[in-house]
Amino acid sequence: MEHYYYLILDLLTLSYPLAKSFESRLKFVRYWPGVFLGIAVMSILFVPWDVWFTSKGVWGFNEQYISGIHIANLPIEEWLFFIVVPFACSFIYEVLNYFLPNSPLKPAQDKITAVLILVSFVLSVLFVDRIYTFTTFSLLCLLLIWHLLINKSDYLGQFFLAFLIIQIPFLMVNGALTGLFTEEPIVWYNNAENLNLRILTIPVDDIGYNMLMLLIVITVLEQYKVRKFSGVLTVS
């Protein structure tokens, strides 16, 4: 049974948002094309990144808690992670859009973005020799700059609020992955390549990694919604 811990965690993460996708008020299913397009775009960056870091020993997977099925040196459970986690987080984002369409963070979204750009830039410069920290925060810095100065995105306030809410299930899921509930972590990290700071058992770098991953997916989803509702797309 232990060999399926990671797989079970993936399935639990997926179960509720999948079951509620057809709920009559939210109708999250209508956003699926945009969500899965976003996941595909995000995966173009994150899957090779994951394969590379695994091969370099930046992180790895405990064979005790995975099924043993690998594709391109990654456990099948890790491939599923890149589908179920952004899917679940996109669901939370759209639930928030439905019940609270006007984010209280919207008036301050540019300032929040500027602060995050500064923090990401400083971390990527100070820890240029730590590959996880540098890669994560330099890419996040660039994406946030694009949103602030080029795309001038008007949904960042809503994204930041959703991201704060997402930290609750994030602590549970990522805590489970990093050994909060097991004798050994399912996913281990080489602390020489990250900030070597933990929230419970979770590397702090994972927060930036998670924000980068989700912001890519939400960016594509928002682009899809604009094109769909402006009539450019005819998907119903």
Given for the second form:
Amino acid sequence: MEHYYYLILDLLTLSYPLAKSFESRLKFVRYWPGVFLGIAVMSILFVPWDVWFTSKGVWGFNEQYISGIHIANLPIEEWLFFIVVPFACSFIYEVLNYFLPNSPLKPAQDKITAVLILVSFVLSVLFVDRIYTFTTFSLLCLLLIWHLLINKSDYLGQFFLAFLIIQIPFLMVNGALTGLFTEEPIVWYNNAENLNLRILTIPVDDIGYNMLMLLIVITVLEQYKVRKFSGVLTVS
Amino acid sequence: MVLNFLILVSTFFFMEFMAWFTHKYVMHGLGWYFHRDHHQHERGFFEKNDVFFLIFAIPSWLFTMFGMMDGNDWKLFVGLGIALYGLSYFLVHDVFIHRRFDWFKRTDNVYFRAIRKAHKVHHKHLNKEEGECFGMLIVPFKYFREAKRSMKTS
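For comparison with the form predicted alone, please write out the form predicted together with the partner chain.
Below is the whole assembly, all chains and molecules, this chain first.
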């Protein structure tokens, strides 16, 4: 049973948004193509990154809590993580778009983005020798600069609000992964390569990692929505 | 000490040349994609053009960092010179001329009138190809003469 903890966590994360995907008001299933396109794009970056960090021992997986099936040196559960977590978070994002279309953060979105750019820049410069911190926050910094200056995205206020809400399930799921409920963590981290700061059991760097991961998926999803509704891309 | 100060001041003036050069040949050339929304305004506080601040910050940051790592040698003062030019450019170009912040409203000085006029002349042109007055802090003498004349008449 213990060997399936990570797998069960993946399935629990998936269950609710999957069950509610066909619900008649939001019809989240409409957004599936955009969400899965976003997951594919994000995975092109995140899967090799994960393989690299696992092989370097920046983080690793506790054999006790995984099924033992590996693909490309990553447990099958970790592959599933990259699908179910963005899927569940995109669901929250679209639920928010449905029930609160005018984000209260929208008027301040450019300022929030500018502050986040500054924070992630400072973190990546100060911790240039900690590879998890540096990689995460330098990439996040570049992506946010692209959004603020080049793309001038107008959905960031909504994204930031969704991201705040996502912190609640994130605390549970990532808490479970980092050993909040088990004797040992399911996923362990080498503290020499991160900020060495934990919220409960979660490394603070994970918040940036999570934001980078979700923002890539949401960016692709938003591009997909624009094309789908303006008819540039015909969807059958 | 004196040498370091000279390095800082000459870097500052060299950056005026770099700004003129990149403005004329990069921003109004290959980099027009980033510079266009500075001439043809779009909604919002930020511009694609602000990317150039970040690009110019890279050499400043690297010179400063490596200078400090090598015991505060000449590189530090090159880095500081670039940063100081960036700050001046921001205050003069973005705040004083383009009024992105509501500061320095009551300045009335020949030099400031002249550089503002020269930059407004640059902005008469909305497109990439034609253009004049690509400098920022150093501008042709005729704008000084004009500024003096208009100050007398007003």
